[in-house]
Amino acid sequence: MMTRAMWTHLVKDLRIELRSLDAFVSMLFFSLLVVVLFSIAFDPHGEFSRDIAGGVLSVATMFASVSALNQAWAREIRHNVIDAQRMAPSPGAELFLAKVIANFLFVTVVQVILAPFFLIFYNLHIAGQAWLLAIVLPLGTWALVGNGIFFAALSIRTRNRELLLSLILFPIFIPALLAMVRATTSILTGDGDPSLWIKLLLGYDIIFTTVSLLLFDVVFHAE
């Protein structure tokens, strides 16, 4: 249930992206970038195609997110919001939360304006179930952005926080990343059953949501 904290956090993160569009561009043309230099460099055709576009499409996603997950908190440090934040006396799970929420959208939008580039670079006739996606690549961006949004707060106090949290997301990230191509190149080329990884997907998402919320007000609070 969205509370009205969490609403009012999740309206000014959407109000503020959507005015300057900063970290939505920066996704979408870092994307566009990595779909492109792939076609090219791969050639893609027939089953070739949909043996990477599963895994194009997987990291396509996990170095775009980056940009915007190292902008989740900047605008809060720039004006010192976060010291308001930390005072306010709602809980800081609910902060996460929207936080969470708003860059699972912005990614999302990203996925739905890439798909079209996809099939058209990438000469995809998808031999799967289609619909299996629709659950599969929200599973994996969550797990992304979930993950992003509390390693960004735990980068949040040092100098080089960029760099931090690629190396401390990507490395957890990597079970996740495996289930998303496996699933999604299982779907596109309609061999094996991707069950098993959507599956793992949605108990990784379980349990590392779960984790960020336990100790999200810990790290955030933290000097």
Given for the second form:
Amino acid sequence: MMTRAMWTHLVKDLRIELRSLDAFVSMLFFSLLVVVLFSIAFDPHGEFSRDIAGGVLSVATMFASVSALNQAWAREIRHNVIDAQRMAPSPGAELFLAKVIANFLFVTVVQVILAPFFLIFYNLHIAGQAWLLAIVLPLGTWALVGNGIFFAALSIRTRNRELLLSLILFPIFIPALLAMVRATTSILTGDGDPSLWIKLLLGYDIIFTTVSLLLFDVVFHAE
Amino acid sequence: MKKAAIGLYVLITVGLMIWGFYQAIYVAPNDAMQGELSRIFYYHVPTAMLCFLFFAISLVGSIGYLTYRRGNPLRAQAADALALAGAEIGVIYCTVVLITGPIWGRRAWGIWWTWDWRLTTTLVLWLIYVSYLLLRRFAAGPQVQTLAAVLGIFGALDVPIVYMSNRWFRTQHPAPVFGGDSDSGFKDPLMLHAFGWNILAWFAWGILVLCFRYYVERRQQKIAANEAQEALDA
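Okay, that was the form predicted alone. Show me the form predicted together with its partner chain next.
Once more the chain from above appears, this time first in line as the rest of the complex follows.
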């Protein structure tokens, strides 16, 4: 499953991140800021905080990961690493998948650290089945990071690339965001059945990951 | 001969639009429930149906570009111009839908906007294709066509998912006029006539603008190719 080229890319990305912690620290602090800003803007208490918590968590993750996604390829431009990667004989899909896995791990670690703060700030008691969050959040994060890495590669050689990434990623991500928010909210409040939304997320992940893998070489070698 | 054919087509299109306007405003009877207000549907629904057609044309162009870009560059350029023209006309039609809808909603529902699934889907569709046009604006150089074609395919893939997810979410928009439940459909044949003429008129108009836009884009591609050639020769 995991080829050698993919493993090499993955280990390289993880090692760079472990040494610098650039993406990690900026994401963690940014998502913390979003959580605090939302709680000031909406003054959450009681039932209301449960209703909006799923949305706040998803949107905080979304905004925060954009900073990491922008870094993902910008890092490779320095010293023309990206050109070396283009010339490498291994398929681009392996590079893509390695980058998605690396960034998926970063965002997941941020979510795990953020979760306790989140529960404290919003006074949450999970009314539904909490273990389902362990399915919903990774599926949503995968949808975000998979598409994000793809579109970051797509916008890397354009003007305003950091802005453009958000402009093209967010509209495409809307159905996954909706599913993530509805599923999380229904788990937190205990109302309704999240299984339909989990299926939608799963379908979204399968469709877009497949298409990204198929089209990544086209984007990566576009000239 | 070619000019005469184009002129004739423009005349027919303008004639159809005048006839459609006459049918919608003067001939079709008032709606039993909504009165004059229902007449906006003769514009709202045809543009909504046709914007999907133009987005489909854009998708065909995107797929065509990716298929031919290695083997047949000339055909690929034509496909790319078609993808761009389809997306632009689609966005314009979608904008008309998003403008006429709230005008109706303000009178019928008392609110300009509601996050109903069909409204949300149309808005998201509009956002996706505006982001496509933004990419074409921000990306420079020869790779823009490839990148845009890929984004065009992603956007088109997203449309059914957006549609499904919003449908599960909530519904307030009136049920479809055609193919809804047994109560749907126009009861008065004059309404159906007005509706049919307006679909035809807006279809003819859209195709006309699409062809002009396609032609302009092809001209620009040729100018850019000539400039590149001159720069090489110099």
